[in-house]
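We begin with a single chain expressed as structure tokens, specifically the form predicted alone.
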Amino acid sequence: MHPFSFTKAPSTREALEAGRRGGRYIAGGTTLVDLMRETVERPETLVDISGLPLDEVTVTERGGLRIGALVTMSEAAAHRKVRTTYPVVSQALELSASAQLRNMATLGGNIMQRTRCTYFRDVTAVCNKREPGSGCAAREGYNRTHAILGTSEDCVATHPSDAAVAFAALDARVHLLGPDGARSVPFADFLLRPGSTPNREQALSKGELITAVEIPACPRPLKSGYLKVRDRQSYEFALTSAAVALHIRGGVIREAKVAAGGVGTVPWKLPAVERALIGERPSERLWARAAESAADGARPLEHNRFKVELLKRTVERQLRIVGESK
């Protein structure tokens, strides 16, 4: 670990000032500290923001939910409003990491976490995300767990967050505060596809701080859930996952929200699947037909071709689970 200075921000204003000067924000530290130990991250200054007033879950005026960036994963998952209104979020959080990490990790840190690509974390390997222009070892290396959607010649790493998949499905927004004031960004625009600049992962300006994630109000009744397929049942990242939310009224699907994880360089929204569902009556045939388009545009690599079919089956299964639940 390289030497660094550490300061605890007593107020939001002072946190932003330290961020403007190049300080890196830290709260739970469950990802950043690991990367510092591995010398992947080498910040000169850490700014502890754990004492800022960003740790509440509130209902918005329109009936949505606003989850503060410093709410821990375990607190968000257990919150009554989150569990009853958007179970897809609770389930995604509870299927993440270990209980110990969920007790420490914050929601803002979770969506900011960096990829679990082996080559990114191995400082002896070439990695455009870590060192732009050096190359991508994963393309010709062992790439079983890597992305099949949203990839580029420069990067094929997956985004690891389960909660981010649920937020993408629900069309959430990320609230930001920086030296130039407050703004909000659609979740779909907050996490960036790699393109030719895989080192730039979020649509953040210098010194900006995540203050909350807001889930918009959805029509009722809304049935939702999260399915995660992985090599083992605990403390493992997704090979594929599916976040599904369906509004069914009068026996017809009026609104559908679907996203996939474990397969994209960012949480992958599935608009073709959503379109295939809206206006239809739930049935086994519908779930299978809609899921067929889940892997549209996939560009599999040598070792992860199985993800194409696995993604379709994961989406179909979760559509059935949510669509036929009482």
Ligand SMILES: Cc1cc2nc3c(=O)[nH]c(=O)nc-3n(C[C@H](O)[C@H](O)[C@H](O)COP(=O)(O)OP(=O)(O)OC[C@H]3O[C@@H](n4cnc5c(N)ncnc54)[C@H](O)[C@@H]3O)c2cc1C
Contents of the next structure:
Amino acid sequence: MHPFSFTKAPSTREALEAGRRGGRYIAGGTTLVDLMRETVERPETLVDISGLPLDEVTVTERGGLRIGALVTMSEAAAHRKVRTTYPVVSQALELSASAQLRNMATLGGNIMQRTRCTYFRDVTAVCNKREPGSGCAAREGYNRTHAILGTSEDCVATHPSDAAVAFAALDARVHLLGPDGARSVPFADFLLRPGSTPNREQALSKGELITAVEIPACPRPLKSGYLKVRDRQSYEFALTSAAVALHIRGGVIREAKVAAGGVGTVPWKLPAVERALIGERPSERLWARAAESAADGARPLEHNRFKVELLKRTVERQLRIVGESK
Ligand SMILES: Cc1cc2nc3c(=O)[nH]c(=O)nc-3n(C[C@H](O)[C@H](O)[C@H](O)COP(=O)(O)OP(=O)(O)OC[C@H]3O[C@@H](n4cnc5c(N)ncnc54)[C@H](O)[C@@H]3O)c2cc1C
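Instead of the form predicted alone shown above, give the structure for the form predicted in complex with the named molecule, please.
Complete assembly follows, chain above in first position.
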């Protein structure tokens, strides 16, 4: 581990000031410390933000939910409002990491976590994300767990967060506070596709702090859920996953929100699947037909061709589970 200095921010203003000077925020520390131990990350200054007042879940004026960036994954998953209005978020969180990690890890840190690509985490391998211009060892390497959607010549790493897939499906917004004030960005614009700059992963300016994630109000009733397919049943990242939310009234699907994980360089929203569902009556044939377009545009690599079919089946199964639930 490289030497670093550590300071605990006593207030948001002082955190922002330290961030502006180049300090790196640390919340639960469950992933940043690992990366520092492996020397993948070498921040000179850590700014501990865990004492800031960003740990509440509140109902917004328009009836949505605002989850503070420092709410832990366990607290968010267990929160009554989250569980009852957006089970897809609770389930995505509960299927993440382990209970011990979820007790420490925060929501802000979760959406900011970096890829689990083994070449990114191995400092002896080339990686454009870690060292721009050095190359991508995964492209020709063992790329079974890598992305099939949103990839570029320079990077094929997946985004690992499960909660981010639920947030993408629900068209959430990320609230930010920086030296120039507060702003919010749609979740879809917050995490960046790699293109030719895979080292740039979020639409964050220097020193900006995530303050909350806001889920907009959805029409009621809304049925939702998250399905995660992985090599083992716990403590493992997704090979594929599907976040689905459906508003069904009078026997017809009026609104559909669908996104996939484990397959994209960012959480992958599925607008073609959503369009195929809206205005239709739930049926076995509909789930299969809608899921058929889930992998449109996929560019599989040598070892992950199986993800194309697995993605369609994951989406189809989750549409059925949510669409036919009571
Ligand atoms: C063994 C293991 C298994 C895991 N499995 C899963 C899984 O299955 N699914 C899943 O989704 N995740 C998984 N994770 C990841 C886990 O969810 C993250 O480690 C955790 O959410 C990070 O939160 P944290 O508060 O500890 O972040 P930290 O480690 O403190 O920070 C992570 C990053 O976020 C930045 N950051 C933190 N908070 C803010 C903020 N408010 N504003 C701006 N930047 C901020 C930090 O600067 C840092 O870059 C796993 C982790 C481990 C170690």
